[in-house]
Amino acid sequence: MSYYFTIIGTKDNPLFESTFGTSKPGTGDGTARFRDEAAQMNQFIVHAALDLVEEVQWTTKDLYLKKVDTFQNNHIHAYITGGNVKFMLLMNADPSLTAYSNYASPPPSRASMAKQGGLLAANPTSPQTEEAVRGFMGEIYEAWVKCIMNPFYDVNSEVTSPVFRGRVSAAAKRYL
């Protein structure tokens, strides 16, 4: 499982982006197996989301919004602060099944499906992997709030602390 994880600020600007793989023990080491391509579309695929992001927060006093949207093989999941900034999860199962150049979904082969069937992870939709990446934001919270609490943090500006990124990626570990 590959995860593109962005924040998204009040003016629809990128604050922070990263991605990494699964790395729970002899499901993955860590690293995203994401395709060439997707580093353009994963970006577009999130921003395009969006507009569901918004419409759903409207209807739910919850801050985490749960999956928002699908595309081919990917599945978003958002949660809003209470600033209205946006952390935004892109997972994909299997990125060498999504072929970005072409709109039809291709159908996972047996193949991946009986290799991923024991793991946690293989199965963005199922109640475990969705209170793993609610517990992966709820930590990502807490840093976030932690982080522009800084004075010398600017509203709406790129997150470039190693801190931050050390704390993203010590939750991905511990979670997805």
Second form
Amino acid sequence: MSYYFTIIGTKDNPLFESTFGTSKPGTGDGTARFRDEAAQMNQFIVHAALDLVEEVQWTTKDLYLKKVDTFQNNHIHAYITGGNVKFMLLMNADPSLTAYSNYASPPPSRASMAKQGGLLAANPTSPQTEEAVRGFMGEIYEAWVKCIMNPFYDVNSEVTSPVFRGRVSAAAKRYL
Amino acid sequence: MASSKAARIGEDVWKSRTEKINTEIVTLTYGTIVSSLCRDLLLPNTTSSTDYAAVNAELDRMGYNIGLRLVEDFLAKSNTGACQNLRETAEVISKTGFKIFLNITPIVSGWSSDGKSFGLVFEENPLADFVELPDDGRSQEELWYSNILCGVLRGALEMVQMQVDVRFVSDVLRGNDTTEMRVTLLKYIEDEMPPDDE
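Given the form predicted on its own, corresponding form predicted together with the partner chain:
And the full complex, kicking off with our chain again.
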């Protein structure tokens, strides 16, 4: 199962992105298994979900917005910070199933395989999934606050700190 | 003993006679100063390469101006008399001076064999919380982030008739294990007549 995590600034500009796979024992080794087109399509799907984020953000006081969108079998969870910066996590239980084109029919569903091992994306609205992603987002939020306190970081610019990237990977290993 | 007396004075003054300010305001303000200097002081003929040597010098100069005035405030608050020797001076600086103004007590260590130079090791540096040096390849080698502290010590000690050389030798922001500042006494300043007095 694969994840694509991105941080989007206040002008809808991407500030950070990271691709990884699940590290839960038995199901994954931490590397992502997206198809080749996924590189552009993931970004596209996540940005398309931003409209929904902006709608949902006014309906709840919670910073964690849970699952906001689904596209084929990609599910997108969002977290919004006080400064209107959005953390978006795209999860895909079985990337080889995802056929981006409208014309090609997706291969027969292999949902039974996905459910084995308790993969989070197999059941994207379940409480465990939401809790796991909420925990992940919370840790990222703390790391993010420390990152923007750095006087050398220009707000709303790209995040290049290797320390931050390391923290994101560590949080991913712990929660996802 | 001199050091515990200095520590006691520091504690007392910190608790009772200083006004407190939020640490993060200090950290963020200092961070803005340093990053503004890095943006403004550029190498000649370039548009965006910071001249870190000039930034260090500017921070030192700012600290020097602060130190000249700070020492009066310090002596008024702490009421310590004159120090007899450099060792006493070092203890007072670390246990009383830094305690009153930054609520930290750097450790005095690394006395040189002739007793004219010592090191101050900082366990924590409130000026540098949350800071990561920019990764343009040179800042790690050239920028001393907390250089203002060197200037403050230099200015303050000059007002009490000691000419010193203060510089950082290691900094955790650069990847070293500790943040250490080296203070070397150059000479005691004798009062001199102004050059063109009648």
